[in-house]
Every structure is written in structure tokens, then in C-alpha cells.
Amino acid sequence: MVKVLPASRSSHVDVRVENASRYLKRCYVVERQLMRTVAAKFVDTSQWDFKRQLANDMWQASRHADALRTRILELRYPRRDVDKKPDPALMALVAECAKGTAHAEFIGGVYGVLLPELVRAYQGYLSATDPLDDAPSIYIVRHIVADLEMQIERMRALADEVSPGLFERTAAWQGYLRQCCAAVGGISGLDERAPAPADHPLAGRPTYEIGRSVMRDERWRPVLFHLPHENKYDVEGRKAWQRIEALDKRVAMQVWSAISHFNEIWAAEVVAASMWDFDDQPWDFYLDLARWAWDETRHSTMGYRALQGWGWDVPDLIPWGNALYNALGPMPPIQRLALLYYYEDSLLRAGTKQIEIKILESAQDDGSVQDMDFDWADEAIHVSYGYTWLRHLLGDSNAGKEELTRLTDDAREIIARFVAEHKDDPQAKLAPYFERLHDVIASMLHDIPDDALNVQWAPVAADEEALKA
């Protein structure tokens, strides 16, 4: 027999530091699979207020996996085997997830199934561990439930809004689910363990392939490309968007401004591919990914909010392309990527925020003026993003720099056939749009002082043939 002292206070139930860090990876494996997987499915959903939701979600699951991933690594300090062996078990689930078709099972299995029993998990820890000697781990918790009770209550806002009834037509869907998350023992791995759904009619779809080409939302007319510089061989739609350009350069680059950045959901679409075809890569490369993929969403939804704040009916008028991203779908992901730092490098070297700024300025536009000055700051990050991984991708070396020339050179060059290729279609047509918005635009114009500001612009384009003529 020893002498002891009684012991200090009660404790809860299993709580150690070994323990919370494996209950914890089961909850980042979950986020970090989540984050790839809705960055992939977002490419894949055409309707625009389902984009930008997931788009949203994606980026906040990239915040929760990395607040994650920082707690365990504290709690299991010095080891560092965070990202390895994540349970197959875990990854499958996910996995089963993106074979929901189409949008309406994808959403209504994350938004019914998965992130509701994420939340449960995340609450069976809450009541679980100590709150002083876990306090971190509960600060951080606590944020992501808040954050994904509010995903959960925007997309069933939204579903009813504009797919009624999706959550009861995907039950179906959502029950098979819940089963395979029973199978596994819940998200946090400690429910009692049900058989494998394996002979449920819905189960053995095969496995969820990304979309190399994108449709638009159906509510628009299908079109390739959004401005003229894009097609060089639309004579007819250069002479269009001159007539708007002939009202006056400021009010020009007030519409080009929105429409191009309503259009930029092409940048984001390639982004987030790429964190969906690159499977192996550093942790960090994903939490860039994910901000790099948001951001240019959300500067599509500036365009948006500038179209609708002038009180245009935007699937009438404007054109919303897919031309970029379906010509580059084919394409290495690393092609890709390459063309993209490629055009949003050029815009920086070129000084070409700065000039469109002082532009909008000219024209008092301050909302304009507001989203392109967040919009520099966003690239600015995003050329240090595309320059950190393609060097990472490519190697560090001359060797490395060569390749990136050969693959945007090649890049350019596949862009170059594609529109050369559909040329003639009646989608590459974009006369009809600028002809109507013209008579629009003319009808609300109104006059300021002129400030005398000579107006000298051209975009980057893919084509410099374009830009000559």
C-alpha cells in the first residue's frame, strides 16, 4: 500500500490529450476532405446562388481543417503525423458524398447528412472534455459549429427559395448516407457500429470524377466568351461594344469593369479543380487554394451586384461565358494554373487595377471603385500563391522557370485553336448583348464635371492578336 491524497476533483471521462487528438483528426480529416470535395462539386453546379454558397462553405471549411490541424499538432507537439493515415474509413464516407448527382443529392446529403453529423460530433466534445485544460480546443470548436449551423440554415433557406422541396426529394439519398455514416461509428468514431449499407439500392455508384467543361445557369443564354478582346473574330461584337464605348470611356470601363468581374468565376473554377486533380500536395497548398478559389467568387459577386445595382435584368443582358475553363478543362491541371498566374501576374505588372481605379474615379463610381480596390489586393495574394506553388510543382530552378513559359505559351496556344474553333458559332456571337445593353446604358446617363482624364486602357489577353486589332 502507498499514501496518497484524495484526488483533487472528479474528471471527465477519458479525457487525455491522446484521446482528444484522435477524436479531433476524425473531425479534420472530415473538413479537409469536405473543403476538396465541395471545391470540386462547385465547379460542377451550374446554378449561380448554389455556387456561391458553396464557395463560401468550401473556403470555411479550409479554416476549420486548419484550425484543426494547428490544435492536434499543439496537443500531440513534437510529433507531426497529422496528415498521415487518415482513416479510410473517414475518407470513404466523403468519398460516398460526392456521388450524389447532379446538385440537388450533392446538397442534399452534405447540407442533410454530413454537416449535421459533423455538428453532432463536434458537440459530443464539447460536453466531453474539460473546459480549462482544453480551453483551446474549445474556443475553436465552438466557432466552427456556429459556422456550420449557419451553412446548414443558408442552404436550406436558399434550396427553398430556389429548388423547393430538394431536401424531400434527396431523402432517399440522405437515408443511404446516414447509414454509411452509422457504419463507421459516427464522425467521431465512438457510436456503436452498424452493417455497411452495401446492398442498399443506391450504394456501388462509381467513383465521383470532376466536370471538364461547365454549363451556366440555365436562367442565362448559353455564350462563350464575355467581352470582345476575347474573339477576335467577332467583328460584329467589336463594333458593338465600340457604340457603348462611343457614349464615353468612363462609362465603358463602368460596364466592362462589372461584366468582368462578373465573368471571373472562370479563375475560381480552375482553382478549385486544381485542389481536386492535385490529391498529394502540402496542407498549405489546400488553405491557398481554397482562399484563392473564394476570392474569385466573390469578386464574380461584385460584378453581380454592380450589374443588379444599375437595375439590369443580368440573364437578359449580360453574357456569363464558359469559353475560358472549358477550353483549359482538358488541359494538365498544372497548365491550368500556369495560365492563370500567367493573366493575373500580367495584370499586375501592367499596372492595370491602378489605371482601371483612376478610371472609375473619373466616373464617380465609387462602388466600382470599392470592389476594384479590394479586387488588387485580392490578386496581389494570388500571384504570391500562383509563384509559391508552381515553383513548388514545377521546381526551383531555370529549368522550372523554362517549363512554366512552355506551359502558358501552350496554354495560350489551345485557347488560340478554341476560339479559332468556334468562331462561327452562335454562341461566340456577343453583338446581340452589347446592342441591347447599349440602348439601356444610353437611357440612364447623366452628366458630372469632366475631369479632363485622358483614358488610355487595354486588358491582358490570351490572344495579343486581339489586342492589335
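The shown structure was predicted, so the numbers you read here are calculated from the model rather than taken from an experiment. Rigid core here is just the name for the largest C-alpha set that superposes within 1.5 Å across the two forms. Numbering follows the first chain given and starts at 1. First, how it differs from the form predicted together with the partner chain.
- A movement of the C-alpha atom of residue 79 reaching 2 angstroms or beyond is seen between these two forms when the two forms are aligned on their rigid core.
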The other form holds:
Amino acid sequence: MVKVLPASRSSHVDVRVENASRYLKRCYVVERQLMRTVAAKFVDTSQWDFKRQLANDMWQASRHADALRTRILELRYPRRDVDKKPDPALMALVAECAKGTAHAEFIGGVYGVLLPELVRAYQGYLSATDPLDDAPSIYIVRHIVADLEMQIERMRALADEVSPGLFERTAAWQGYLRQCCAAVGGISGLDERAPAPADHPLAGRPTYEIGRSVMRDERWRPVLFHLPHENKYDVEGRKAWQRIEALDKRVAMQVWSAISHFNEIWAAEVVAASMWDFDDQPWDFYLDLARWAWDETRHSTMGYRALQGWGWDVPDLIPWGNALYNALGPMPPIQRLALLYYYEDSLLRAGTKQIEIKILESAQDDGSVQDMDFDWADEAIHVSYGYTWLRHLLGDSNAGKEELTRLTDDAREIIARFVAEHKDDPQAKLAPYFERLHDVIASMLHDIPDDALNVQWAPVAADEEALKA
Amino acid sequence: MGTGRGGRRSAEGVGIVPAYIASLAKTGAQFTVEEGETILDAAERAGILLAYSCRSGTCRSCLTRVLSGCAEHDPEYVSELNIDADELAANYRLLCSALACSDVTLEK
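Coords for the form predicted together with the partner chain, given the form predicted alone:
Next comes the full complex, and the chain you just saw is listed first.
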């Protein structure tokens, strides 16, 4: 016999550092894989309202995963294992979610089943762990639950608005995923396991593959390009744009920046696709690219908001192209990322954003100035991401630099060929847009004092040299 | 001490704070760079537009070759800068994080 004091308090059963970290690791695995899956489905989704929400939720998943990962490491989880050895059954569960068709089944499955299951798992954790001993985890998990509940609420409201009955129509898919979830013992893995629904009519679909071409929201007419500097063959489009420029260079910049922002969605798509295509990179790669893709979606939304702010029927008046992503689609993912980096880096090195802000300031367009200013700050982060991760992927050496140059040059040539191949395509013609837009703009102009703005501006046609070929 | 051409009285009123002249090779513009001031800040103070973005040495928008003279990165942040050893050896500097240590001519 030995002597001890009575227990100071009754402790929750089974909550120790080791099983707390294991539990949170399961949540991390799901958040991380869900983040990559939502990124891919964001690319596949053309419906604009859903697309924006998916980008937001994908980025939040990256923040959740990052906070969980940090906490897991604090809980003595080995650093060498934290990003490895995910539970295969959990990975299979998320992979099954990915098989839902975009956008209805996927949204029904994620927001009707997977996210509610995640919330249930987090709530299970909160109810089991000790509020003093494990306070840092509780802080994180409570915030994640608040995010997820908001995500579910917003997506359901959005579905009611733009696709009524989406959740009802996808009830069978959701039922199947619920059975898949029950078969792995829930996200926590602690529930009683049900048999796998191998014989379910919706089971056995082929592995999900991301789309290599994108469509725009069906409210917009199909068009390849969005501004005249992209396509040197569209002479009529350029002439029509020059009529807008002739109204005033400030007016042209207001409209140019809004259309340009709105079309930045292609950059979000390139980055989001990279998150899916590269499946074995360090965690920070995904964290950075998630931010990058979400930022570009925000920029696109900035443009949309500005265009709507003028009271315009945006789908009718504004070209929303898909040529840049689609021309890049067949390339290796690193080449797409290299070209995007090249474009963004060229833009900043030329001081284009600074000049654009000066012109927008001269137009006294505070909203557009603010949008451009925050866009500029984001883009500075993005070129840093591009520089860092392309060096990582290609090697931090002269050979790596040479390969980056080669990839970029090849990609520029591919884009130039795509432009040339589509020079007679009716979808490459922008004049019909700009002719109508000119009249709409002209009817809205008002006078402000002339500040004698003396700034030269030209769009950075990053592939100008290649286009000469 | 600097060249004596651009020096100014220190805040305490004693001694002269060094200042150097930065010249842009392409435009011929010149401006004074005070001690402890980044070349980018000095250009802005002079109303000269140079491309930049992050102001932290990470985006590389302001990467520029120093054609003559001496410019060094702020030693306090040098480890956080996105610039390669071979770029440094070729006299490239990030103007947002570089201090003049003599009169300099920049490839701008």
C-alpha cells in the first residue's frame, strides 16, 4: 500500500494530451483535404454566387487547418508525422464528397453532411476536454465552430436564393454520404461504426478529376477575352475601346480597372487548381495558395461590385472571359503557376498599380481607389508566394531559374498561339460590348474640376513580345 | 560622413548627418538620401515615382541594380529579404530596404 491524497477533482475520462492531439489531427486532416477539394470544385463551379462563397469557405478551411496543426504540434504530436499518415478512411470520406457533381451535389454533400458532421465532432471535443487544461484548443475550436455554422447558414441561404430546392434535390447524395461518414465512426472516429455503403446505388463513382477548362456563369454570354490588350487581332474591339478612352482617360481607367478586377477570377482558378494538382507539398504551400486564390476571388468581386455600383446590368454589358484559364488548362500545373507569377510580377515591377491609383484618385472615385489599393497590397503578397514556391518547386539554383524562364516563355507562346487560333472566333470580338458600354457610360458622365493629371498609362501586356510572333 | 553636398544638421543641432545623392541612370533624376533612410523613401520624399509594393523586401517589385556607389540592405532585416546571393553579388538591391552608403547610381 502507498499513501496519496484523494483526487482533487473528477477528470473527464480519456482526455489526455495524446488522444486530444489524435482527435484534433482527424479534424485537421478533414479540414485540409476539404480545403483542397473545395478549391478544385471552385474551379469547376460556374455559378458566380456559389463560386464566391466556395472561395471564402476554402480559405477559412485553410485557417482552421493551420490553427489546428499548430495546436496539434503543441500537444506533443511529432512534427514529422503531423502532415503524414492521415487516416485513410477519413481521406476516402472526403474523396467521396468530391465525387458529387458541381455544383448541386457537391454543395449539398459538403454543407448538408460533411460540415455538420465536422461541427458535431468539434462540439464533441468541446464537451469532453477540460476548459482549463486545454484552454488553447477550446479557443481555436470554438472559433472554427462559429465559422462553420456561418458557412452552412450562408450557403443554405444562397441556395434558397439562386437554386431553390438544392438541398432537397440532393437528398439521396447526402444520404449516401451520411452512411459513408457513419462507416468511419464519424469525423471523431469514436462513434460506433456502421457498415460501409458499398452497395448503395451512388457508390462506386470514378475518382474525381478537376476540370481543365472552365465555364462562366450562364447569365453571361460566352466570350474569350475581356479587354483589348489581350487580343491584338481584335481591331474593331480596340477601336470601340478607344471611343471610351476618348471620353476621358479617368473614365477609361474607372471602367478598365473594374472589368479587369472582375476578370481576375482566372487567376483564382489557376491557383486553386494548383492546390489540387500538387498533392504532396509542405503545409505552408497550401496555406499561401488558399489565401492567394481567395484574394483573387475578392478582387473579382471588387470589380463586380463596382460595375453593379454604376447600376449596370453586368451580365449583359460586361465581358467575362475564360480564355486565360482554358488556354493554360492542358499545361503542367507548374507552368500555369509560373505564367501567373510572371504576369503579377511584371505588373508590380512596372508600377502599374501605383499609376492606376493616381488616375482613379484624379477621377475622385474613392471606391475604385480603395479597391485598387487593397488589391495592390494583396498582389505584393502573391508575388512573394509565387517567388517562394516556384523556387521550392523548381529548385533554388541557376538551373531552377532557367527552368522558370523556359516554362514562362513556353506558356506565353502557348497563350499567343491560342489568341491567334481564335482570331476569327465570334467569341473573341469585344466591339459589341464596348460600343454599348460607351453609350451607357456617356449618358452617366458628370463634370469635376480638372486637376491637370499628367500620368502616362498603358496596360501591361505581359505577353506583348510573344504576341508579336 | 557623407560627401558634404546633401548633409543636414542633426536634430540635436550638433554635427552633420550624412546624406548621399542617388541618381537614376535612365531618367537622369537625382535625389538626396539621408542616413538611415531607405532609397525608396528618399525617392518618394523627392516626388519621384519608383515601382514598389510591399515595402518589406519580399515582393521584389523594387529590385534594382546599383551601377555605381554603395547601397546595403538594412542589417536589421537582411535575413527576411527575398533576394538571392547571386543577385546581391551582381549588385542588385531592394530599394525599399536599402540604405545608401555613398552616392549611388541606379539602373532606373
